[in-house]
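For reference, the chain that follows is the form predicted alone, supplied as structure tokens.
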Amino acid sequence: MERQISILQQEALLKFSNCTSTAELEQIFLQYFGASGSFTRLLKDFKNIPENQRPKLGKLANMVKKELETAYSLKKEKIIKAQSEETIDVTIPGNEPPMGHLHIVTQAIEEIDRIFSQIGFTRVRYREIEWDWYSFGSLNFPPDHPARDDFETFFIDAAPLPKYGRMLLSPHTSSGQVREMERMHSRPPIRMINIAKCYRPNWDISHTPMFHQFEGLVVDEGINITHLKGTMDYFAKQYFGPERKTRLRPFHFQFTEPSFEVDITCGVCLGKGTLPDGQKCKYCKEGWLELGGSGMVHPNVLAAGKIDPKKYTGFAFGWGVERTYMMKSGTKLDDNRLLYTNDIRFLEQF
């Protein structure tokens, strides 16, 4: 038995050394260690040798087996390395790395921008760090309005200015309304779409502390509510598709009069309020979802932008980009926070 082990060892080492391909090497390895290989059959014969010889021969067999396995692995690495060195063609173009894509919020912003540019809106973007006056004072908010509370807005620990008040993280893109009037030197016509980040201390399935809004503002002579309705209908048709429905619901905002909430049928339950399994839709609960606010620009806001409210009128609207995207046909997203988890398995779907 000892002599047989030694003979198999020498034969295998010689055959391994003479191999020129991994396929040949694999075949020889199986000749010795496969289910019916020479070395495998030899080990099965251990039951036929005297018990007092088994420890010595077993130790020898294990040592030889490890040696041959090591020789096999080293020879395989050597063949693979030699083949790669021989077959490299430096003139062949390299493999291009996989390409990523824009984040879904960025995709939504680009699509919204494109839709409004088709009807003459100019894209602008205003500050994320803003003053109280632009965010609240110029927009007709009284000094004691709840939105000016620390629980509703992120205020910055900085010295306030006599004219502009405290510094804050912009809670809405509406602060860009008066800034746009100033940029236009208070001379209409104005047709603005402002898309930017906003910040509010909210966190649930439909809110995140940082989010994006797009703000529309139109100011000119003779602007009325039919122009607002037509603009909303145009966007809804272009962005959501003909199967979704919208509605204007009377509401109150400090900076518009009259004011409306714009609602759209839920993209998860398609306006039914319940899912196919009979459970209540946890995202909308009743079939309709709020897109955002809208209305006719308050005369006090026009006056803050040094525009004569007796000569000019306008309308404005402000919607969340994330919420708008989630309600788009086919997405079926039921948790706003998914957009910012950075889970590549989720993001690759869009």
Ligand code: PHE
Contents of the next structure:
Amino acid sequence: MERQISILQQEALLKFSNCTSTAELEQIFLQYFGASGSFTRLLKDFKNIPENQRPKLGKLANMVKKELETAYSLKKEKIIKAQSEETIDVTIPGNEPPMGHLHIVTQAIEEIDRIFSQIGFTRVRYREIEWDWYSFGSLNFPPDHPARDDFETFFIDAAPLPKYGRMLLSPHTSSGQVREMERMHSRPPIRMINIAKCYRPNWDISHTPMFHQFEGLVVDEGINITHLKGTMDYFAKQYFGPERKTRLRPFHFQFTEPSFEVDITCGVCLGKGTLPDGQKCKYCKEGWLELGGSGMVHPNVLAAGKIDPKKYTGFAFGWGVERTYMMKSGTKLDDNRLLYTNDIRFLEQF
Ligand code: PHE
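Moving from the form predicted alone to the form predicted in complex with the named molecule:
Now the complete complex, all chains and molecules, led by this one.
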């Protein structure tokens, strides 16, 4: 018994002195003196020892108990004092507040803006809420054209105007073409880059009902397809990299004639269509990726903007910002909707 008491005494003193917090210290104290603590249990065993030994052992146990209680209180005071005297180490690096950054679509818009402003394009941003006239009528769409269906365009429940027709959410940035001609008082040269929000009723992995387009419009004397092609090549090299090339593929739009789809060489197989190991490239169609629409401005569109189509010609192109950004190699986004669901865990990766 005597030995047991002294083992507990040594052990408890050591544990007390190693403590760094009052919570820890209290817990250790209870391990010995709580209802089922080891010291308490030892005292309960007193009834099993011969009566003649009890006074001596009892005295010893009481002494040790007092000693441990004193050690406990002293240690507790020491910890509390140390905490209040804690010095400030000014050399420890501070906690930096979390830093945000621009949304990836905003970053893409700024880059596109910068690339075109370097070759003299003026950045504009035309309306999200438009009239039929600017979105369709002035752009040579016949009255019964399917783009005016409810499942292609969002119409606003408002009274139509005789001159401008129905109110709608602009389905493409081409609605800025005639607006820009008007802003310029129908006097070329015009070099516009219109980057704005567009709306179409689509919701799937590659479409969101709101998206962005950038629309280029150049009108001047003597503008021809080579200017369009040169501008496309310039943009492709600036935005995607110097090794990229473009091609124009015949297509149809109401407001351009001739019309083209612009393709760019694939960034993975570099336009070859096959990978170095001879496998077919999975990212493109035979070496090419589709960027978006373009063409020479239709004479009817120039006329709608009160520009003489006999004197002036122009080219236009209109592409999706999200799509163009996604095509930049390295960004493999499998669902466009992620861009607009505002999940910070997704957005902060870029
Ligand atoms: N507005 C067309 C679209 O949204 C793209 C386009 C713009 C085509 C300019 C030709 C010229 O698909």
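Residue numbers count along the first chain shown, from 1. Given the structure is predicted, the values throughout are model-derived calculations rather than measurements. For the two forms, the rigid core is made up of the largest set of C-alpha atoms that agree within 1.5 Å on superposition.
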Cys269: CA shift of at least 2 Å between these two forms after core fit? yes
So with the core overlaid, does the Cα of Asn300 end up 2 Å or more away between these two forms? no
Superposing on the rigid core, do we see a C-alpha displacement of 2 Å or more at Ser73 between these two forms? yes
Enter the rigid core superposed C-alpha shift of Ala61 between these two forms, rounded to one decimal in Å. 16.8
